[in-house]
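The chain below stands alone and is given as structure tokens, in the form predicted alone.
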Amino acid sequence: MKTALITGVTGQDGSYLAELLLDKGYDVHGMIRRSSVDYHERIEHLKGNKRFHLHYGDLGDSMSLVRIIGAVRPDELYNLAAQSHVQVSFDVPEYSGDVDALGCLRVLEAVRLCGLAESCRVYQASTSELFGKVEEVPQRETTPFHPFSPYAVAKQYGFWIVKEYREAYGMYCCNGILFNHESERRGETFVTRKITLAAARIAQGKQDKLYLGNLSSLRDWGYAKDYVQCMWLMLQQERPDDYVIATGEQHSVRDFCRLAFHCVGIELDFTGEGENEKGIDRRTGRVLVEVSPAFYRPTDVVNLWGDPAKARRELGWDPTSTPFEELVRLMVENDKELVRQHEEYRT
């Protein structure tokens, strides 16, 4: 039985990865931050599993990392914990840097100090935001980085410190450069979940309008449940390496919005440009989507599109096992049910 440790186990990716590893027979340990609330929605169903264990710790506290890693002595460590919201990183840049940059360093150093440099394989959650103000389309492993947010700058440090520990100490550690990956478990402040929830609420008469930022931003959206499989595959190879994980397909925020509303029976027509663009219900003429400058970022990444050829070739991973249309449908159906249940609870 292999033992795995997941930081960020309560997040979207962490919860799916925990399920995957438990299905594969792993003994799974997760690191969580202490809080006054002991309910963790995404992993609550796993707490009765005898092979699932939780430990209190924080990427900002090196002593807790040494304590947990020294006690668990994992065969595989997945560092998924982060301040992962790009917009929020402009509001809390120092915190984002401490957790996303130095947090990765603390994890690697804790593995080394616990004498696990030769036995523990480490996965670092990197990001397509590294490409930022893109210098090549589509982006691949050799594309130059141009980070365009405090989050991306912090993650670039994490990327390079992983490569340094791999070369300096011979550690098996990998960067997964994951492009946008969504699911029913995505946090409600992220644009995709904001759209699917709004579509469900508007269709059920619980919300009047949806406000968004740049509708023309282009993203490569995949399904998080598929992407955690690739994280695991990276740590099963003979030699460590870094991989772009993406679908190879690109869609705009506008496309996502149009499809989400279609899934609730509303056809949107978009008119106008920039801040004056609106999404109008074709049947009723109601304006359901508007652009708000409040959601524009100081610097905005507008064209992320990944090339998954290396992962497909070397890992045998299928990047399109869940098509874009199916991803949006899954999220909308989930949120339709959530909105319905909430209304039933209130009544």
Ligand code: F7E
Given for the second form:
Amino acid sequence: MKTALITGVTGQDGSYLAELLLDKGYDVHGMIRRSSVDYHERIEHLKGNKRFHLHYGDLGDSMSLVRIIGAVRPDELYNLAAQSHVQVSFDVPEYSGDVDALGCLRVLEAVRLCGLAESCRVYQASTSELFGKVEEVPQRETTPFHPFSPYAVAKQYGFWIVKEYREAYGMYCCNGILFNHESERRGETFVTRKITLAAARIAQGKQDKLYLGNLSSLRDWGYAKDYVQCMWLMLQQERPDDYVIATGEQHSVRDFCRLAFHCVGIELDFTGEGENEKGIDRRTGRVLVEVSPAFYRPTDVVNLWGDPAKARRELGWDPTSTPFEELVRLMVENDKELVRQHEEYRT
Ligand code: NAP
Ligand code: F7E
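Show the form predicted together with this ligand, please, the one above being the form predicted alone.
Full assembly next; the chain just shown is listed first.
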């Protein structure tokens, strides 16, 4: 039986990866942070499993990493923990740098200090944000980086320190350059989930309007459940390498909005431009979507589109298993039910 350690196990990806590895028969250890509430929504259902273990630690605390890694002695370590919100990284740039850049170094160094450099394989959650102010479309492994936020600059350090440890110490460590991936478990302030929740609430008369930032921003959105399989596949290869993981399809925030509202029976027409653009309910004429500059970023990444050819070829991964329309539908269906239950609970 293999042993895996997941940092960021309470997050969207961590929770799906834990499920995947438990299904594969792994002993799964997750690192959690102390918080004032003990409820971890995304992994609560796994807590009774005898092969699922939790340890307190923090990417900002080397000693906790050495303690956990030394005790667990994982065969595979997935470093998913991060301050993962790009807009928030402009508000907390130093913290984002500490956790997302140095945190990755701390993990790698802890693996080495625990004498596991030859036995423990490490996955680093790298990101399409590294391409930032893009220099090529679509983006692939050879596309030059141009990080465009404190988050991306920190993740850039993580990317290079992983390569450095691979070359300097011969460690099996990989960067998964993952494009945006979403799900029913996506954090509620990322644009997709914000839209699917709002569509569900508006359709049930529990919200009047949705305020968004840049509607023209383009993303390559995939399904998180499909993407965690790639993380695992990267650690099963003969040699470590870095891979772009994407669907190869691109849509705007506006497209996402249109489709999400369509899934709750509302057809949206967009009129106007920039801050004056509005999404209007075709049937009633009501304005349901407006632009708020509060959601604009000092620098915004607006043209992400990945080329997953290498992952398809070398990992045998199918980027089309959950089409865009299906992803939006899954998220909206989930949120319709969530909004309905919430109302029942309150009454
Ligand atoms: P997420 O839902 O925001 O989860 C982040 C996880 O990191 C949570 O478990 C969080 O714990 C933990 N964490 C944050 N700060 C920490 C710290 N100082 N020490 C220990 N744990 C800490 O993120 P996600 O969407 O699952 O993404 C997983 C990873 O992939 C992240 O590294 C992200 O940057 C990267 N990534 C994500 C995407 C995407 O589209 N989702 C794309 C590319 C790369 P709490 O629950 O206690 O807050
Ligand atoms: O923004 C625009 C916004 O916050 C997507 C993280 O998982 O993926 C994620 O980062 C786009 C941006 O994700 C709103 O300006 C418009 O252009 O959903 P997001 P992100 O910044 O792409 C990457 C790959 C990661 O690595 C990160 O960890 O949508 N946008 N209006 C908005 N964004 C938000 N959040 N809220 C809005 O109201």
